[in-house]
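Only one chain is shown below, in structure tokens, and it's the form predicted on its own.
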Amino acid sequence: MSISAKAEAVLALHRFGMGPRPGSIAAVGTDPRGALIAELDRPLALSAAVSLPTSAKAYRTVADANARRTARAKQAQQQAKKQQMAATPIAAGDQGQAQAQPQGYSQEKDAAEMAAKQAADAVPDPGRPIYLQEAKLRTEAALAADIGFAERLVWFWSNHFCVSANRIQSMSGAYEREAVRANALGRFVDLLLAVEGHPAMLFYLDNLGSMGANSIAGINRSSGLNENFAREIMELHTLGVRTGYTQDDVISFANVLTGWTLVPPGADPQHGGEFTFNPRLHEPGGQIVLGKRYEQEDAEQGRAVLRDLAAHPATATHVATKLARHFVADEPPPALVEQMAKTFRDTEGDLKQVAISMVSSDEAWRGPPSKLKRPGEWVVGMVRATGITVVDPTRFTGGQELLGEALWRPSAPKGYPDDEASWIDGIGRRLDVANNFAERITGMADPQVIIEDVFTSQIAPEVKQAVGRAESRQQALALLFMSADFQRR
């Protein structure tokens, strides 16, 4: 393989994949574009996921644990109060009636509350272990991938249609598997319908209790409409900002989406946590969204609007821009964006074809590897270079949080940003992580082997020189991991 072919293979692995790992440059061969496209034909399902609960099952498991925790706390508090009453002397001349405020009352109250807390804490929280199992499966899939282009697409779409584990920890990983991973290489409309109808998204964007003013529930309870879900779908998930929709469109769409909720786990132990359409919450009658009237009376009304949003020209441009920005450059070439948007429109949102259009374009390869990787990509790339394929999810997610990109925990519905300005201030924290990782793997990873065998010497001369002059293997590894060859794509 020529030097230029090796350099293009390295660029393919960094820009579109998860970074070089042992043997990956040879696997890419002399046709990196073809290798990237070929990877999209391989299954995206995670075979080990059969051991993990569905999102609804995970939700029920946590809800059941919370119910047991509450029940045990009440039992412990009641038992403590009975013991206190039995030990409290009856005041003279006050037959059958305890003193109103016996001495030590506040201490006894505190003791009852402490007993309740201890009883509740004795019931383990299953949400955290589920989250860590999902994180481990996802991370190890990225480490084991030959190139990682398909995994990067899953990560991209998961961030585009983000939810937050801070609000719905039990479902966050399963949501990505069920709604995103299953549709990341299919049609955009199918992906859109899957994510917007997923209970995790409905929970995250506050749609569970949204009700129309003229719905049965709205009239009886005088509750209100929540516009969050509709607004974020239009602004973030489909059309993009300033694309012609109005506040009236948001309100109408929010009314369309009333009734999209989930089955309460306490009401149905078999199907709790699953999507359901509740007609008692739904605003009756037709609604006008973007100039079109939708007359359906059930969940199909919302699905009809989503289908039209998926087919809107503004959605094609919005999606193409975000994809090109994520993979290629903070300011992607306009010609590349237009080519990808055209492919989106021509194929009715075939996401695999849009991805192929991107990597087939010369515009996607011309720029130097100057785009700063997000923390998650950098960490995975660093670990991949060592050949490690098994991770401790507690340590891994802790490192992600330290770097400001906690897994499935973005601070807002727009997800994590993809521009350098948002991440450049965190380079110092990356050095801490690189040093810590280098210290732990010093005995199993040789920086010279990584340079020569993993990167086939496609590393900047000044980096090779710095690594060669390092005072220790740990320092050499840290210098290598912090180099532009690892940090940029």
Contents of the next structure:
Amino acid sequence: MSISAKAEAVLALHRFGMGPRPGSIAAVGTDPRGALIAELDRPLALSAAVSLPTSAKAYRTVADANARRTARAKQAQQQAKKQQMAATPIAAGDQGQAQAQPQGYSQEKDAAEMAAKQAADAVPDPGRPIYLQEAKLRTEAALAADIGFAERLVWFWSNHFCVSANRIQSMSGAYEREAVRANALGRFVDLLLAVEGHPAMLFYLDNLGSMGANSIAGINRSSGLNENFAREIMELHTLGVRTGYTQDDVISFANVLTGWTLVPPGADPQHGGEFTFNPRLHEPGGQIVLGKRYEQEDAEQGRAVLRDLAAHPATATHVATKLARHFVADEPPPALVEQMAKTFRDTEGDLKQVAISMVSSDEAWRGPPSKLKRPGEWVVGMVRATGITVVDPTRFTGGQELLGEALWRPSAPKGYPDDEASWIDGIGRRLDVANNFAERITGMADPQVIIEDVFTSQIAPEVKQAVGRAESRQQALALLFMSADFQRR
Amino acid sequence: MGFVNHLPTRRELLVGSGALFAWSQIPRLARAEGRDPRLLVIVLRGALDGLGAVAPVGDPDWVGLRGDRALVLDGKPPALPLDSFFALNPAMPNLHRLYKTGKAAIVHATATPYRERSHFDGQDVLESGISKPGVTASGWLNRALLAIESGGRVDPRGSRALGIGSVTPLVVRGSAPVMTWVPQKLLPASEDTQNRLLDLYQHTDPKLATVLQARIKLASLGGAPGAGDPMSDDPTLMPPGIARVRAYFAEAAGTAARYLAKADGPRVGAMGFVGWDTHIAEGAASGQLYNLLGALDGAFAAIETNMGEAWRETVVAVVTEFGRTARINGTQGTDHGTGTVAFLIGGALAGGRVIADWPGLKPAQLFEDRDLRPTTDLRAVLKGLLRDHLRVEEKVLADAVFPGSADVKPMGGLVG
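Moving from the form predicted on its own to the form predicted in complex with the partner chain:
Entire complex below, previous chain first.
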């Protein structure tokens, strides 16, 4: 391979993939665009995921544990009370005892509560182990990928359609697999239908109990509509903010989406946690959204609106802009965005074709490596460079949290930002992480080998010099991982 | 905060395969003498400036060599006198006290057989005990352990040696089992690493340079109230800087001592401290090197305290891959050199002296007209300790522990 071919392979790996790993530059070969496109034809499913629970199963498992916890607490509390009653001497009429009673009573209450808490804590929380297993699988897929373009697309869409494990930890990983990964290279409309109909999203965006004013449940109870889900679908997931929809559109769409909920886990041990349409919550009748009347029955009404949102030209522009901003530049070339949006419109939102149109455009390759990698990509890139393919998910997710990009835990439905200004002040923390990681691997990773073999020497001469002059392998590795060649793409 | 568990720590292995560790640790021959010796090896990575740590104030060429950067007895602060010729860096009052009570010795103008100036190769030679670089399968301390016969089971689950840090130092790696303990505190990136990264950014990425510079500036205010708690484990709250380094050194060394002191604990340990590569603004009397030596001195105090009763059977050997240039360079620092010092401390030591065959500091006396000439082979010191403290046989030392070192006789009389 010529030097310029190697340099282009390195750029392909950084900008569109997960970063160079041993052998990856040779795997990219002399046709980086072709190699990126070829990767999109490989299966994206995680074969190891068969051992993991479905989102509904995970949800039931956590719900069952919560129910057991409540029961154990109650039992323990009752038992503690009984023991106290038995131990309290019967001293009716004794004035002194009577006076002491309030304090004694409160001690007994404390003891009972303590016993309840201990009993509850004895029931382990199955949600976190599930989260960690999912995190491990996802991270190791990124480490094992030849280039990682397809994995980056999964990460992108997962962030675009984010949920938060802070609210729904049990389902956060399975949600990504079931709704996002399964559709990341399919049509946008299918991806959209999958994520908006997923119980994790309905839970996260507060749609489970949303009910129409004239629905059966709405008439019988005082609670009502929740607009959150409908608003975020239009603002964040499809059209984009300020693209012409009104507050009335939000309310109508929210009415359309009433009844989209999940099967309560206690009620159904087989299907608890799965999506269901509950007609008792659904606002009856037709709704007008963006000037079009939807008369469909049941969940079909919502699906029809989602299909139209997916086909809306504003959605094509919104999605193309976000993709180009994520992969290419904070301010992506308008010609590139337009070409991707056109492909989106022409192919009815074929996401694989949109990705292909991006990497086929010269505009996507021409600019300097100005993007600052997000913490997650940077960390994975660092680990990939060392050839390590197995991670301890506790440590790994802890590191990502420290860097401000906790896995599946964005602070808002907008997901993590994709601009330099949001992340650049975290460079100091990255140094702590790089330094610590370098210490951990210094016995097994040689910085010179990484430069010569993994990067085939395609790295700035200043970095080579700094690495060569470092006082220890640890320092050399930390400098290498912190170099602009590792941070920018 | 690292996050990749590529190798199970020995401790994790221990849970899975207890049998591997079911052997004892007290050296048999030492035990027969009624002793239960402890040995801790501390590697200073980055090459310690031996002349900045222990100054030959009695050498007529000393001040001429270093000018106003030379440690002197009437300096500010004054160097601590050791004998009529040498004085100790004022950052090390603990070491000075130990020296005065015979519990510390200093070996000067010493070096491994390595004569090039690459840190990586130099550390490989120092720790592997092999005189050529590039052999990193095992360390001399581990091979010494293999040669020691057991004098009785100490801990049925225990191992012979203790490695401190998330990566076991090469010196103690090998086929004799090692348990590792990882300090809870996150070692901050050293000032030196930050400065090098800043320099790299200034040449390659001005934006990143600006951000990093702001962080370094913030850290320099780290002593100010509210700027962060140096004892906190949360690196986001902690200013990087010398307070964190001091805390890390003390915790790491102090914990090593606690393990070694235990009746059923390991008897030999090894650990490394980084940050000694002082090319720029070395600051022997008040700066980088002064701060680092102060942190090391604090680590010595933590070891002495936490060893408790076992202190009188303890030897700590502090070694570095090579020394630094005898002269100050163009950036008020020193470059990679050759001869340097080794610190020996511990209750078992016959100390109170600087052991040196002084080579002199005139240009012709310097190694290649630049470095302190090494006159004592560091292997002689280490072989002396292994023979007289742990009772490793001399032939084993010459063949297996430091292969090909038959000509380098073990230094006698180090252990009292």
